[in-house]
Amino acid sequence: MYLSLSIRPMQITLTEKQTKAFDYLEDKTTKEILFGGSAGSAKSFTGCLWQLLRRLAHPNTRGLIGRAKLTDLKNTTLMTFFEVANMLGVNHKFKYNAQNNRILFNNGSIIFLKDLFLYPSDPEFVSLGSMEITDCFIDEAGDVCEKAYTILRTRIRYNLINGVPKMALGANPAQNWLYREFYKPFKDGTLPNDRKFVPSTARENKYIPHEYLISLDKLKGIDRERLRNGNWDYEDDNTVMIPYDAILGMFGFEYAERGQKYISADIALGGADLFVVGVWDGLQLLDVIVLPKCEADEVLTVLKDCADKHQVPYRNIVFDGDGVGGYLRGFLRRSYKFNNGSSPIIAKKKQSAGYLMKKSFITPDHANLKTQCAYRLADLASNGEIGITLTNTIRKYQDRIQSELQQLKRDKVDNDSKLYIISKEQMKENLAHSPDFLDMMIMRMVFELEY
């Protein structure tokens, strides 16, 4: 089925899937849709389509179009925008304002046009804060942080159409909080009543150009299987070491195995790094602390006093020892000073008889022991034996512990003689920031080496 809108001079007709998101986005029960799936499924021509019509046909609305980079937004999605003004011949009833990113329309209504980034100089979108807008739609949504997401949420609110709250959500397939809150959901049929996800591929647009699906074809791994396919549960390389489900299965899981209590500490005194400190119990992480900047001092007053308060001894502390962490070892001489590049632990094997024997030992083929420590996490994890209670830090920071757990990877698989993992330089490029949350999960698994 194929819907019409005519506004002249010409008609737009929609696919079944565009149809589809529409009445979604129209009716009186949903307030969020994500319409994701392949490149080239017409999410942007969809999202761009619906804020124009909503804003021609109700005056002194407000509308908002999102993404994670402003400048990408006018390099395209924008573009996109006066695309489908042109197709349906309106762009006399609208003024574009370069200068303020807004898009005024003759009736009273606006689109804002809004920039979605996480930057560390506004980490709360204190930016959206003093917004009130009817709807919006957030283009790319899988390169847009969940925070962006669950602040514009809230800003949905002024003169709302039929009383409801919408946002419509265009992506391709991206293993992040988008598979967790729509995908996942959908899959296992437990999507709240007034979320939908409307999946779509570039072969059920029929207007897309023949060459470019020809393209698509010449995809291979998991470009062919995101781009192409739209497919959301693509495996990644084989060299990640945590699955993802298994990632997502930490988060709310309460049952993993406790007993002392310890804390990991991986310290950063300023920049771009953040201070982050990891209580446990057992192998369920309970609370993190996190700090963006700290100086030296505060450093050991914050781990003595996170200590003090869950009773851990100290030495079931364990903190970075390379970098700015060494000098806390004077002070905290009973504590496990971690130092990433230092040889594997040579662990002691308990002999399974009735009587003490002598003790041999297992040399590890690990490169170092920050490797034989993330092998051991990776092992955990991916047999379910990990929890992450979701206090309200955990919850503002969970995209980016999940971001920095699917960043395990082997490196130099074709070495028979040791086990490596890739960088933390190239954890860094592939993430645009320091894997800070990651490092305190590593240095925790320290303590289950010693045995």
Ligand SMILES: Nc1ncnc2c1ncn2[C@@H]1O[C@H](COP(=O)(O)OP(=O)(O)OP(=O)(O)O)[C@@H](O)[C@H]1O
Given for the second form:
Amino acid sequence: MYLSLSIRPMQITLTEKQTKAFDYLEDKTTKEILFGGSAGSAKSFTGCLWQLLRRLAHPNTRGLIGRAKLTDLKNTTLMTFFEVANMLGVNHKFKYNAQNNRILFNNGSIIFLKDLFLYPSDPEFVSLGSMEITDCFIDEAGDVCEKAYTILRTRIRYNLINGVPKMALGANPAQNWLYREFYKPFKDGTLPNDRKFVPSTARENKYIPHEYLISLDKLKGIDRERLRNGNWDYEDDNTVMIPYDAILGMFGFEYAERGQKYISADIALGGADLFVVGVWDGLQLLDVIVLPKCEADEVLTVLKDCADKHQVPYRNIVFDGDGVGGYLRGFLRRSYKFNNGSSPIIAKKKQSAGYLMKKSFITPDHANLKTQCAYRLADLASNGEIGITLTNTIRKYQDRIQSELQQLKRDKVDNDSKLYIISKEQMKENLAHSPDFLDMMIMRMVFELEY
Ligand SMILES: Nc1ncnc2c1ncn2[C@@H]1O[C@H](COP(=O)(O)OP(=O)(O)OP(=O)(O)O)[C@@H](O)[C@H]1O
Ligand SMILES: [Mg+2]
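Since we've got the form predicted on its own here, give me the form predicted in complex with the ligand too.
And the full complex, kicking off with our chain again.
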């Protein structure tokens, strides 16, 4: 189809991997395609070329090129776009409007350049809600949250080419929704027909300068795995406490040991944090209730209703005692008031016969109670002993819960006398939000410390 374009012939020859990607990008079954792996594997080039050719060949269609940050999009992806246009000799066929971030084509087509970062001011991506597009390309999709992707998907319905909504994603290996939705099913052979993954590395891009490959050869550790080898199963740093596979395995797993019901609640009365309540049957997380910050009496109502509904005895409720007023503490006086910084719990040691040894205590070597519970969570989760039921709310927050669990990392590993985890501030910085779900899950472990 593109051969009919009045562009200079033979200016661009696709690599084998690009050809494969283009086959999927133009067929009638594929709706989403992930292209990528290592750095320099021609992700941006492929996406830009595709967008450009589509707009030129199909008048009055609307594309979108998105990236987490618009400044990065303009500084890098857009440069590749102009490079491609230059190679094709089609610069005169469009105008770039830097003010409203659009590329307007003479034939009435348009490409929107869009910032896909999850800003606290627009958590639901209302800014995307009003758009109608023909297709889109997300560059460095690993930096974009799942929500942007799912919302964008629903916006692809304008003047569709061959009636198929198409989305192209370019990314380096990332252990987030891309891994879950594309890489893992690809590896397991369970990718649905309308989704494709084309792995590629810089070595398969014959246009990459030799010096660039040498610079990739010099990388070490995770960077080498991800950026040189395009390895999606890279071991995140060795401080990670729950392997990524085990994190994924918890979701939808229904066979955790059940028993007593519990509630663990991370209470947020102010600030930007979420109020997160987890309802548990043994080690099965049955559901979560999530509220943006709320008033004390609202917290009370939610916890009461939840305890009644699931018949949870008040002594099996644990809540974050640090930020909670006396009013709430009164109601929850029989519940466990969790203080992060308090001393670890001295666990009673059981003899093998099952009898409690008289006054035989073991002293845990965790920095504090929260650390002790975090280690317990990591142990149980890594062993596949925790299940998370996929309710609607959990589905909604699944990506966020996963990334919070990935933040459970050891700290001060050289310290031989005590065990640490990285600080909440550090987690917040890595996540760009507070680890509210993780805190809720950590607190639940206070009932699992006796052994
Ligand atoms: N078919 C092609 N013809 C000519 N040059 C190409 C072709 N495909 C890719 N290239 C060149 O290969 C180089 C790397 O491509 P690109 O920037 O798209 O890679 P990338 O995977 O996006 O890299 P990064 O990881 O840095 O984002 C660029 O200089 C690009 O111009
Ligand atoms: Mg790129």
